[in-house]
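So this first bit is one chain, no partners, the form predicted together with the partner chain, shown in structure tokens.
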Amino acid sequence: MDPLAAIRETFFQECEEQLAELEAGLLAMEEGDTDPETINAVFRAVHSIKGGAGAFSLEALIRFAHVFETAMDEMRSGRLAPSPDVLKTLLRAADVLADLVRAAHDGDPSDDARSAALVDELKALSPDAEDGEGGEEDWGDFEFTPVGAPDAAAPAGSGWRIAFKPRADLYAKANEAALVLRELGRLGEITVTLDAGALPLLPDLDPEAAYLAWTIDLAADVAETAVREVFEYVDGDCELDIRPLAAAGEPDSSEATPEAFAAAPTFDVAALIASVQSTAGGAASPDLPAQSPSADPSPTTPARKTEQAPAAAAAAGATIRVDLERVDRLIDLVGELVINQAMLSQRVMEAGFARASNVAMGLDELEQLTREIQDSVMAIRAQPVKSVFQRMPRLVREVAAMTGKPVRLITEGEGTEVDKTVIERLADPLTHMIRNAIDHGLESPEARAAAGKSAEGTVRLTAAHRSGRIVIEVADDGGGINRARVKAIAVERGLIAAEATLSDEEVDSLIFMPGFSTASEVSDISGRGVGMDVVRRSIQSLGGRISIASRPGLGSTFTMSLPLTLAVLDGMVVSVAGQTLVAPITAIVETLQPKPGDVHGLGGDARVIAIRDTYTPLIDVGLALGYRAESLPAGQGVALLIEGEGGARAAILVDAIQGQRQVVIKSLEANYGQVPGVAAATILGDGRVALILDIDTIVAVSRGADSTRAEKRKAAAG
């Protein structure tokens, strides 16, 4: 990647963070947070995006961000009240901004009509604001509460008096005073007075010396930093004095004026900054000097600022960006270390050392240490679920608008951490479930009113760690599952027999069946051909489980339980025809030892097993994987009852169970290729490779094999 592209990529990464902060801030304000720092954080986020976009000439993004920024500036200056309607507009503007960022990232055309509409709305919010570059670099203006704060920055409508006297060095460095003045003119209306008093008569004139000075009255409500920025390149090569217009006339009004200030009408800018910073206790914020030179340099203003600065710094935290590949390599290495340690332990035990021997005890310590290292390394990949949770408020807003149901989203446990890959693959199922919760779960406002509930529905999204797994719940306070209707639909679609008696839980679980959708008319939101069966499959592919609990009239709760990482897996170690294999425990419902009478042949090679009077297909793993030609005689081996895709049950037959173990997942594809029926490989304590079964494929293949055989027979007959 060339350097510019890399910087661009970093910019977009940071944009994502800024957008998240922007939305979080707006949501907090919607909840009633009036902390100026929140408003400021939102302003900063928009401003940073605009600034970065400027560097990459992303015009559409800059234009929109600018209007947005202007509106935020109005709000933080107190001219725009953060009413719910205003915040709704701002939230939608944040959505548009996010879209524009993404469009810019992917190089897609942006939705100009939508952003234009919001530009108008935003402009309507801040009709008085100057649509110039006025708010541009307005970093230093921390004036949120004009009431009762007379000591703060210059009042609106005032300007700055700038005394500018270039030294010879300025010209020597090929700078030009006229350009500086022209630049100042861009900030607002300027009145320039030339002081040519120092100009000698022609014979005495040194062509390389500087004799001219200017006094500029700038009538524009801009921050001092904006003014100072104009002088950025000539700083140090001129005498410069910038003070508010109102204060300029009475420079000594305050006795507490810092010495540097009072010392002379002209002074060195750097000295001023240094002096002001020392007044403020050496605070790190570069914004500080901006407001202090206003007529009242009383220390209270900077002090308020210094309190805020550490808080912001703490929120940012000390983090580094690390290439994901490096982390993965480290995780791989630690995986090898764990395997090596297990092998070493096994060898030591085989060598006949006593458990209490020094060697064995040393090994125990090593084991603890490796485990700790493994946990810590896994924690590097772990990320808070916040990154996926924070996409949901926007979704809720959109779905709520489409369905016309007012919805409140409550999220809890955003800080719960889980592996990055899990997070990435969680977004789709979660999106779908939230959509479902609003579209199907919540009743219409009228129905809610009739049921005595508040018109606004609530969707609760929570995450928590529970016994080594992450549990994510999506709960709504809607009407709950209409079991009679669910059952009727299931019967109608032929999913269950009409006379089947099902428990409430079993009825609820019917919604996970493929091809099930309860909305009588296909709606725009949920009816996209994906049902809860897809959600369930994606959760299962992550090694997770999903269940539903529903109470009529009170709502439904979907609970997902997921492994914290995809690098290790809880497995059941089994033997099949002399081979050691690992079956993922998440798929296994129960294990049983079939009696000879339980196993029945069912045409051809197919066999079924009777489990509590239900016949379930029995698949011999040894046969399915080709380890042996004949299946185990009935009554031998152990059957693992598993629940595959779509809730279909099957039993797989293995020779024996060796035990349960957490295994490190190793790719078989990297050096070899995909093997049907095998998901991946792992390395056991004895250092040998064991294959991890892909149970869904084994079940599907054994079914498919039967049907192909039948087709072949048909073809042969025809």
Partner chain sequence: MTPTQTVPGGARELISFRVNAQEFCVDIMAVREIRGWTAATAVPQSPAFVRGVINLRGAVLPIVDLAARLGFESAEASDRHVIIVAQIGAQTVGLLVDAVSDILTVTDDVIQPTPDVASDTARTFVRGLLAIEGRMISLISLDRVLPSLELEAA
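What about the form predicted on its own, after the form predicted together with the partner chain?
Shown next is a single chain and nothing more.
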């Protein structure tokens, strides 16, 4: 891969992080957090994107980021108040900035008209702010003195002497020394002395090098931390020394002061700037003053750097970027290690080694070590859902603008971690669900006011770990599902029979059927009958489930339950009609041996089991999956008490339990096809393939099969 292309890709990856930080900061400000550090964080994000874009000459991105950065600079200086209208403009500017980054990454043309409109709005926020485009930099109100000119009088009173020498990296990141000097000028009166002693003749000049240094005397009673804050954006990319003016009277030999460069040649700085500008315009540049070849090209530079530089370097070295394919390969290898370790255990057990033998003890240690390796490797792929959640505020703003409904998004549990594979496939389902919640769930402002609600609707997006799975909820405070209308539309479109009797839950589930839509007309948001069926298929492909809870007039909650990882599973290995199956242990509450008197029939094949004075549905797994035609007799087998996502309990009946072990998940749908009641497959220690049960689906399938068998018997009897 081209090294420059690799660097460019890294830049765009970092842009995603900066854009996330940018939007998070603006949303925090919208919630009332106007802490200076929050404003500075937003400014730094825009500034970093602009700096990186400069290294790759992304002109459209640079121009827009510059105007955005100027507006944020006005806000952090206190000249622009973070009012609601201002923040709405900044949020839309963040959306445009994200689009420009995406267009630059994909090589697509940018929407210049949209960018220009936002540029005008940003400039209108602070009409007195410096534009900086197409003109000379505003150097602020300070005196500029080249080395060799008559010494300017040092400012009286307290203050600071700053020796500042940029490195080439500072300019490579699109930072500007002039802007740093301007910021210092805002702290108080300053006298700036330029040292150009290292500047070579024009034929020897490297356009990517750094030759200039400055000494600045700041006559202001400010803390040193305030001075260092000016340099925080170039920290590590310059040599910096800050001393009190009183202690700077006798310069140290290692200090970059005017006296240290007394022998350096003098330059007409105005002529030098004019020369550079004329050269850029194609005109011949005037001759520079002659410089002695024997002159030392590099002045003495300050030896002491800022104290923050080592800390920044340590923080930068705390993480590394690794290609995702390498991580996936590592996880696959660890999965194979687990399978081989299970096979080895099986063979040792079949060989008849005693549990206390050295071989068996060594195998136990290998099993423990393998488990630790697997947990550690899986933790590498674990990421917070924040990366997905942070995309939703923009979606909410866009859909709210299209529907004319004021909407407030509340997110909780952004730090909940889940496997990266799951995160990558969550964006589309969440997008459909949030669009559906705003378009169909929330009423119009007028209808909400008539119902005694706030005109602003609320959509709540939450994530949490529950029973070894991740549960994500999308809830709205709208009018809830109009079940009568849903059923009528389903009958009209031939999805159900007109005489069908459905429970509330079954009516709610109709919205997941392909082709179903409650929209009266097709719009940019909905009405084509696609969306929620896509959501259900996407969730099911991840081994998850989705359910609905709706209350008329109060709103609806869509709950998605997903596995934390698509790679490994703690399971209970069971036998059913001669087949070996695996039940996810997170769904199992307890196991018990049913007694004949505890099992009761309800007609047909439906049965319940009495467990501590409560009756729980009993489902024969062999019968549900078609392994046998008749249920096990009462009192035989082992019952596994399970708990579904909604909290409802059931008992599944198996022939026997073989043991508990961690298994590597292999996709059955990708390698064979989707099977109701089966979530995936795995390879056992003896090399055989075992199916992993989808407990909730088995319960649903079994209840449906019971109803079907009962109807057949009734029809046969009639």
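By rigid core we mean the largest C-alpha set that fits within 1.5 Å across both forms. Numbering follows the first chain given and starts at 1. Note that the structure is a prediction, hence the values are computed from the model and not measured.
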So that I can tell if E21 moves, could you say whether its C-alpha shifts by at least 2 Å between the two forms after the core superposition? no
Could you check, with the core superposed, whether the Cα atom of G597 shifts 2 Å or more between the two forms? yes
A81: with the rigid core matched between the two forms, does its Cα shift 2 Å or more? no
V180: how large is its C-alpha shift between the two forms, with the rigid core as the superposition reference, in Å? 15.3
